[in-house]
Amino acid sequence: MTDPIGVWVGAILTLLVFSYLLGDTPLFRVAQAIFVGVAIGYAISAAVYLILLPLLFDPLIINPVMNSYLVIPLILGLLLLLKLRTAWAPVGNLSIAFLFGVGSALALGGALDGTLLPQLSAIVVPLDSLENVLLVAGTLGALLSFRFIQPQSGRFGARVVETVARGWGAFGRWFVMIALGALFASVAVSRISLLVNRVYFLLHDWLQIVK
């Protein structure tokens, strides 16, 4: 019984989502609300059973002395609940500031260690082929395209460096545009693949027209 019910539920939700082709209909809003509700329920369940219970409450209950440092995240988490009341909301700003600080540090560290440094190390290659030359020139040009420096109007050497950097940055913008175009094409292809998958589901699993 579960398989036919699952197929019908999936087909109905798919048709509700497809109703957006006619505009922002109430049927699409129903599907949207169901999706948001399921996502929030799953996120809360995952947070409780995968994080709070095994990593916070269970260690504090089993060995509160050894795991006394966990009281700090517990207090910060409880302070977040004060944001629900307007009069107490400023007290919860301490937890928000901590989250923003840690999040910013992780984002900057991830950008440097996971993106910029590996990209720079990848261009340390011998310039013995056209592919390597384009790799080095395109990467450095893409980095130079994000320069936000006032043009130099002093010595001749500074003006030459500024002109070369500006021209190289303009050359690097083409590499940025090609990369963004490739990413957009990849996203478009993945969305088309999802559309084909859902249409196949409707015709094969639900209506059983396509064998």
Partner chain sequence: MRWLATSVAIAVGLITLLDYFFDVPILDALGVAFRQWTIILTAFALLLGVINLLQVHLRRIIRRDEASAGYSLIVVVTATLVASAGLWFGLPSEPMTWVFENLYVPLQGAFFALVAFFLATAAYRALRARNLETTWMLIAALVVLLGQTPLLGVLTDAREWVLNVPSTAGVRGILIGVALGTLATALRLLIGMDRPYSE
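Got the form predicted on its own; any chance of the form predicted in complex with its partner chain too?
Coming up is the bare chain, nothing alongside it.
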């Protein structure tokens, strides 16, 4: 970043955000408002230039006959915008229903193919080392720890299964807690890296007192 105006703007905005360390100051709120404004402006530009123009309006204008089927998403999109008025909002439900239909099908396929099958196949390992035993027992235990079923009473077999599942689930909760601790530490490290980056920017790029 060699642009001096850009460096000054970036440094002032960084200091505005860091003013929160002194409390919820008006300066911090100004930074928040600018951030929201910039994000909105950028999102509008991205939606228009990266999606609406190349995928909808350009094909419709260039070759309306060949791309006449694009009238359907155009109508659905306009129906969606009717949600801005409370009285007309139910008309927009059709577009929301379309999004939910396609979205749920993609989520189902993605969860099955992208998460469930790869993760299940990853725990099919030979139990020939302590690591593999812990991986399998921990994964199943972590899954059992999220089991919220009313305890079975009555039959002896059901009570045994319940006791084993509860014990294994309690064991699995240790693995969940270890995972959460590791995730917490990873997030902390990434945020500290960002903090170092911002401080370096202030001292190196802006004040130029650090080489």
